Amino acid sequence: MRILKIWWPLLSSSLAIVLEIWLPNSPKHPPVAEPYFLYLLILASVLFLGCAVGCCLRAGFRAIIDDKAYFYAAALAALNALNLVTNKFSLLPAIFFPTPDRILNVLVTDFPYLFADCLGSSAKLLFTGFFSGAVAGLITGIAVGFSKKISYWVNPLIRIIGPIPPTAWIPIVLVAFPTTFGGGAFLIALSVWFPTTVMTSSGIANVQNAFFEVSSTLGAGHYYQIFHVGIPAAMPFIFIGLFTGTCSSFITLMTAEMLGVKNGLGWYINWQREMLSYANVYAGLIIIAVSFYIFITMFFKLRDHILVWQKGVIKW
């Protein structure tokens, strides 16, 4: 059974290829220049065939596909089912549910514009707001965590302003900022600032007093205790706050790009939705999903590199 398991993805992709070639396409969907879905299935079949053969020849290859074999097979089966209900039988409204061929056609033909212009514009806005919010959150959290005077004055403001959704500030942002880019960056920064501040200050507050007492006994000064004792000990909490802020920044980014900017993935999806080009909408969503997945993966790689002793505690 373990040997048969590695062949399931290949069987799933092969069945999808047979149905794609054998069944005629529905006339309700406009044809595309190239059968990109068929190309994708053939590529997947070649890859899974290579992995299956490699697993049979060398046990070291089994780790590549063994654990996820059923998932890959189910994912291909889901794509096959989507192709059947749209491209083959047209069981769903054609205008709102395009075929996989049309979505892949948009990804191929519009990829330079989606990647260079829209994704580049979104990345610029996201990183500007995220970096600003993260730095402001770290500074505020450290100040609140180490200073009782600052905590006395700032903590009430954090508790009042922080829970307000960033999108609720849109009417004020549209008036206060001269450009939509600045307003969007502010909203993203605000969504990152609150969780980073709360978790940073909480992490510092949870550092054991023994750490500070020992360092003070050894002659450590106030600033040394802050940067070499308190902050390193609070790093697990800080990364949790940054992760929460990262997820919030993604949501806020899509909203911010619908305020009136002239580029970006959120703007592109909204524009194509108004044009009823839902193949382009789904293509934009795929770009967002892939790019955000890469961003989160890199974030966790950085976390595991810094917090070596906690590697694997929070998995992605």
Second form
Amino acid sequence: MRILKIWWPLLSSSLAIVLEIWLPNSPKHPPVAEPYFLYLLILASVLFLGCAVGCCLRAGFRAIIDDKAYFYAAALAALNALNLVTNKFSLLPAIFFPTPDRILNVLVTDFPYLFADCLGSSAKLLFTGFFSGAVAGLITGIAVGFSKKISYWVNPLIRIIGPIPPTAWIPIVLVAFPTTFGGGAFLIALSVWFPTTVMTSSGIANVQNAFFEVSSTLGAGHYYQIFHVGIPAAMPFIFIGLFTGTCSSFITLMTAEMLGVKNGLGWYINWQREMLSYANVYAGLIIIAVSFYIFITMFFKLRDHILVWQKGVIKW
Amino acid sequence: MVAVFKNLFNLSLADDNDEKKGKLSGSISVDRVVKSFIQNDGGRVVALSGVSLEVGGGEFVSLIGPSGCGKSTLLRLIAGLNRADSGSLYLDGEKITQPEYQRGLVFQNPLLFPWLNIHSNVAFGLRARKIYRENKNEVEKFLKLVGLEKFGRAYPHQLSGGMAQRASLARALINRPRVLLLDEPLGALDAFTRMNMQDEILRIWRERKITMIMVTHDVDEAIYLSDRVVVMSPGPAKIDTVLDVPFSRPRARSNPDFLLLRSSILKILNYGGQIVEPTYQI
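Now show me the form predicted in complex with its partner chain; what you just gave was the form predicted on its own.
Whole complex next, starting from this chain.
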């Protein structure tokens, strides 16, 4: 049974290839220049064949695929089912549920535009907003956490402004900012700023007082304590704040692009929806999923690197 | 343990700062100190009512007493973590106003910084005082002193309680404080680790000629380690009796004189009924 396990993905992709070639396409879907779905399946088959053969030859290979073999097989089966439901039997409305072939076709033909223009523009907006929001959030959080006076004046402001969903500012921001890029970046910054500030200041407030006492008997001054005791001790909280901020920045980015900014993936999706080109909408969604996945994975890699001393508090 | 002891003899840690010590011996003087705390319900609790105590440079003094007798409060005042309501405290004639590295403090909880590895924990004081670069070698030396030279790269959660407490000791000692304050440093350790650590503390005390003031609940520990035992009593919190421990070191815990002193301390602490006096003589 264990020997068989590694062959499951290959079996699944082969089945999909057979069905794809053997069954005729439904006439309800417009034909595509190249059978990209078939190419994808062949690519997967070659890959999994290589893995399975590799497993038989070398034991070390096994670790790569063994654990996930059933998952890959199921994922390929799901794609196969999607292909059958759309391309072969056309069981769903053709206009809203395009074939995998057409989605892949968009990804391939529109790739330069999707990738360089839309993704590039979104990334620029996201990074500008995210980093300025994170830095502002850290500074506010640290100041509020350590200074009673700043906390007295700034905390009410945080409590009133913070909970307003950043997207609710769109009508004002689009008028107030000279460029939509500036406005969008401001909104994203706002959505990162609030959770980062709150978690940073509460993280600092939660640091055991004994750590400050011990460090003061070791010769640490006030500022040394802030940067070498308070902030590192609050790091787990800070990362929770940044993570929450990351998620809400994605939402803000998409909303801002759909409502005001005439650029980026959110705008692309909205535009294609209006044109009823749903294949393009799905292609845009796939790019969003993949790039946000990469973003969050990198974020957690950074977190694990900084928080080696307490690995695995938030799992991803 | 053997390795630890071997290191100690090879290392001459008493070499430095000895000339300076002549003047600044690390004597502590507590002069009619009063301290009270305000409770949550607004009531005042008197934690110390006019306590005076002189501790000579290089002396080992234990503070012992039931909970609420103010021994930890006194230690915190000496450390400078709290301010006295009235009266004052001095280190070598200099008034104590705030915590500083000259008065190192080791708590019951090792309180190692969990985000730093053991090496960086020990180096913390040097870095905080911005003298790390010139004294890099010190860290290895002090890790060796407490037998943790192989654990520099480990993180605190990977150490056992005894090892963590040693690291905490090294972290306080690397600053070469004149006085080391110990707040029940061995309270959380098991009996065997505890006895090993007592010997270790004693050895460091001897070698570094450092003044040590230790709060403890353990009468045996107090007699085993100290030159003097300060017995404190609650309500109002004050010093009850100060007892000299005239025995030469190393001390045997089963020695009749040891047991006699032990029972007289217990008597002061009102545990008289449970004491069995030694009935034999050597």
